[in-house]
Amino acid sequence: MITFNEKTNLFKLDTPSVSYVMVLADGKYLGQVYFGKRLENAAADLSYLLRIDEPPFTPSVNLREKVSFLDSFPMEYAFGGTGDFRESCIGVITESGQEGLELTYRSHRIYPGKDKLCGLPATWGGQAETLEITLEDAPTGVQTILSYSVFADSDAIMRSVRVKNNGTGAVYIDRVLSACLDIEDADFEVLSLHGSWARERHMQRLPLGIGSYVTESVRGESSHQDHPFLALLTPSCTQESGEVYAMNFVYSGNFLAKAQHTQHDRVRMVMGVHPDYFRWKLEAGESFQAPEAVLVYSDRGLGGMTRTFHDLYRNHLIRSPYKDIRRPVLINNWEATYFDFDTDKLLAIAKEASALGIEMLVMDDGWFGHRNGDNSSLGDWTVNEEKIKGGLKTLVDGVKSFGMKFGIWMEPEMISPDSELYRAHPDWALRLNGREPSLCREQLVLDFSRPEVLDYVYGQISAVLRSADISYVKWDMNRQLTDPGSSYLPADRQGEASHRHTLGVYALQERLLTEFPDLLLENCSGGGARFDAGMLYYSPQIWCSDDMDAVERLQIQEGTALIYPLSAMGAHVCCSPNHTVGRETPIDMRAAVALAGTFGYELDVTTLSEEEKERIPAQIARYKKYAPLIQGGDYYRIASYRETHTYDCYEIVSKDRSEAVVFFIQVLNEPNRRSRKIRLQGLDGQAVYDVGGKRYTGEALMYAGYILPRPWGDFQPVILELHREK
């Protein structure tokens, strides 16, 4: 998979569909040639895409012109403050306060597998190979190992990079970014997610012109209203057809994504921590390992990238023991009783939702310390037993009694002002000296570079774990981070608390997941804003948003199903008049909507009428039906509300292509129209279909169509589902 010439020093990875080549020009600056559709020929010499047979040529051939050449070669990893003004990768300064970098090839090696990245998240697997190329900075001595790595079932190449500090004394980065793409432009457009609280991940598709696109963000998170990915498109580029370069960060603290049209019409993009509020003290022989950044091309169009993301998510970066199998139909009161409930609330959801076939509850916030409201208690974690009588252990018997597992809420990275940990040790939250630190939310965030704190927390956490038997937890973290100063830090380190932030997140959910290898593990941010790859590497699935609507969820499932795999969004049947938009829409749409995900309900059931409850075991048992396929299966997506403003379609296929289902929602009916026809994608052409006691080609299906029948009225789901005839 991974190949080196040593006649023309060229670096080839191919995947069962993509190539990537570099190569090394007057054998020192390494060159990025080709990333594309996978090339058969392993002796191809592609030097020649580099042109250094025309002006500015290299150095060694004309040295009056070095900065004209660094400022135009595509290289493979950017470095600044020699000669290239484009966006550089890494920035460093020493001792003497000087920046400024010149990295050139020093060795190389290809090995069998794929190394662990120390305390980070990142994919994982057999068949995997892996390329280590090491470029140094010679009067500094600063190293940078870039790492490649390959699996032989995924089209992706992995990338991360580490910095080494071979000198002799301290330096200080002040910025790595993990992944560089310098290619020819080809009129790209740029598609990136943004958003807000309770409308997370929306698509925005842009011409790129000279200049640079910018996504980021610097709240501590990945954030509702940035995403860690990005990618240029062709012009004609549609969900079946045209090409596709993206990167997906794997890594859940600040980012920056950028794509940069330069003077030459060629495209730079990279992808990173993002350098503000960073900076990290190296001392001599030290190094610093930058997340995994995950890199796809596509010649099938977004489709094609979208599947690769899926699988390769599915089979190397979950590892969850939940990760291939049906997840429990869940209840979370949440909607249902917000701050106002005690353990006879509890029980009696409990009681109606067992009986309606739902397998557990959810406690959310409230229960701990003296919280009625949001502004108290974070930190305290011991039941509050005059809302949970008896104590945790009795609610979660008398839970269990009914059949049902239990969960529970909890925000681990926060503290409350009124709390008796920030009482006794207010110097465990991150603040600015001279400053009182900003509120949100009425709380502050610890600060997790202090190894006591990440100690008191995970003792908090695991004991009231061990209190009772407890299936599930959802971690939140409702506010993002500011005032990144560390009373625990000394002064020449204070840049490096959000990244330790980060760390500490994850080393906290490592040692969980380990002491409690069997729990089903849920990652939110106040709903959706830290649902990124870093996240999946821990939790199988990730509340998509705090707005359940069913509505404003089809937009939102749909970026977030861009990149993650379907079993990985949280989706819940909420209440109607939803709680965010106020919009009433009936239950049979909102359960649509969220078998799109992990499926569950947030409301109190116990006031649903008689018709709404007849039909939760039917809504249960299509759950459970369709589970396998939406676990595993390859996602095609058909028609979007967001362009259609009408109507919402998409398909799920196994991967054998012997059955399929089709989501079709009418967000809105239409006068005088005639039936719509829909192209479904990915089945067996020569093939015979069986559809709602109907025979079909496979072939006809995609090409010619299927006539969907309009429903009456808005709001209006209809699932279709195909079975291949033996």
Ligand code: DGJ
Second form
Amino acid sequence: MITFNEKTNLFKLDTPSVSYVMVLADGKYLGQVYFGKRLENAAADLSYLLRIDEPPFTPSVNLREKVSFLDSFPMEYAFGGTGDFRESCIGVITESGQEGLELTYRSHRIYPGKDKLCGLPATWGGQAETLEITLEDAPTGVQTILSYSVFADSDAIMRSVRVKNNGTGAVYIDRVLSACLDIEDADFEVLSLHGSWARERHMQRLPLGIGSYVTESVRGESSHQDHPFLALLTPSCTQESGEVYAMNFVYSGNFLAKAQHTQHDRVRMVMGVHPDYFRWKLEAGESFQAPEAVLVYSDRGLGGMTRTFHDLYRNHLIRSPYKDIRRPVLINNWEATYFDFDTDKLLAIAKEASALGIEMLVMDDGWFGHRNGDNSSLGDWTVNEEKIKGGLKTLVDGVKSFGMKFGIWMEPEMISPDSELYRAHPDWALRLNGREPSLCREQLVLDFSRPEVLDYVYGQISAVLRSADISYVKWDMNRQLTDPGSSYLPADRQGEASHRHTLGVYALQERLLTEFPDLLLENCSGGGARFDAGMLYYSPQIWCSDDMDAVERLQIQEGTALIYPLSAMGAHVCCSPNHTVGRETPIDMRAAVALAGTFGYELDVTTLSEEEKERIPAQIARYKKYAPLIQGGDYYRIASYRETHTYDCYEIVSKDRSEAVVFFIQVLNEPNRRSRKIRLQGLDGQAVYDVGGKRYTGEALMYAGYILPRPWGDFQPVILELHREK
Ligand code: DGJ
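Write the structure block of the form predicted in complex with the named molecule for the protein whose form predicted alone appears above.
Full complex below, order starting with the chain above.
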């Protein structure tokens, strides 16, 4: 619910457990006073939290100290150049080349529902309400329309910003961030996600000292290295208790997230499109829509935050018809064959896989142009009939004859210098004047600001999809974006190329899903470099990492599941020794870890030992049994391998608390240990649960704990099922 109290000039957003409050000072400056546990009394006047009854007072009382006022006021949407020296959310350069704003209140409106964000992914649906507050800088006519939405069934607050040029001349937006929190407290730790290729989204928690903590990407994607997520935690915060203020960005390109501990022990936290490589020209009368940021407050620790994100994304972000449907168990040929495959090899894999209960074959990279390595043919999306003999339809029909579905890999944003497309249109690659663009994996990036490029790419990939019965597409992006120059855009719009790339990806995926609404789309970026909330709007699952080693995956999946639902995490059983780290693990351990995601296989079943093959049908049966829990249940993190260095443990409980499954992964066995006791979470305390034929009360399992059977050896999973007695 959203209200505006005219007497106190107070805006209040209420979710089931959280309130967010803003107050106008002097009827002009929009201040942020509260984000926390729900305040029930609507009449409460929180304006005292603005501290405008103490020096420096407001400019209407003490004009001589206006700078001090602007530099200490809890700005709802921070602007710079006129007195606030802290992190600014917006930078606009006028035609006269000057920069600096003073945004003051002009109007607001509250309306039921939530409008779409033009060309951008955003949360949607359900019972929603939205508040729009228009601020204006009078001399330039620049307006920021701040938008806040709440859903009746979620504790998240959705924020976005539209910049409108209401002046008479063109302006250039140099920075426009989407969210700002200005919290009167500074005793926090920061939590963020970091890594590299094959090591994505490892959690990092550090004390926040005076100064700024930054996590960012200027790689043209949300990236392997950093992640568009930042949280402030009270120092004692655990999975179950303590406070969390989190931001997650619904965007897949360059981002900036910053927490700034400032002089009066306040923290300003911001998130938005990265100001580097960004400059957007706004003609008079034009608007620019910045992407959405999701804000979550939890006083139930990190676990509370996680479950708010999971529910929000499952109920209000993912749109795919597969959202609530069990995904087919797939087998992907990448690590089985790399580029060395043909129709016969793929059909042999499909035949063997179908006999084991696998439901879909995905043909990965290497089926088009003359691609036999990673150095050619991107952009030439025609089937290589030397490998795919008889064409795609013959292969697809062959796979279908085993009762399986068929999926295909594509990398639509890219162009190989060795391609027909590049030879015909070298100017279609992003490049800076006077220099050769930098190669990465021997490929270049297409210029998605050019409309004919989008049309060409769409024509090519849609023709492939129309040529055979294809149920699934893996949309890959195997390099970072450099040389953000476009031979299509005029000089004063070159700064738009990076953001236009991301908008182009969104536009193409939207077009694809409109024509092929039943397609199961899995986004991917050289592993998990574009696992973000933006992509989830288009694809219900995203490839988590190229590292499928079951031990490495524990940290990757823990970090990913901190925000994103398990049903979104692309997870496969790989072969052993693993191709990334060379570690040997039993197939049951690999399967147990992959069960926390979409579950599939990525190995050559035709060369698997009989012993390993025999395990697969039972693994698939488990996946089918747990799929409703994994897709719809509440996730609880019980222990982390990151901290224990020997084991990992997580639990998923059905919404009605009648069923649960617990995964305990013993990575390393330890000598002379007693059986380990774990405390479960989220159960019905008064109910009785059956665990492995024995009866326990929910409260005993949660407060006293459960004593696990003691696995023997390294790399041993224990999976417990809990059933509530009727
Ligand atoms: C990167 C992906 O993450 C892999 O799974 C595979 O599809 C390769 N690209 C193919 O080039």
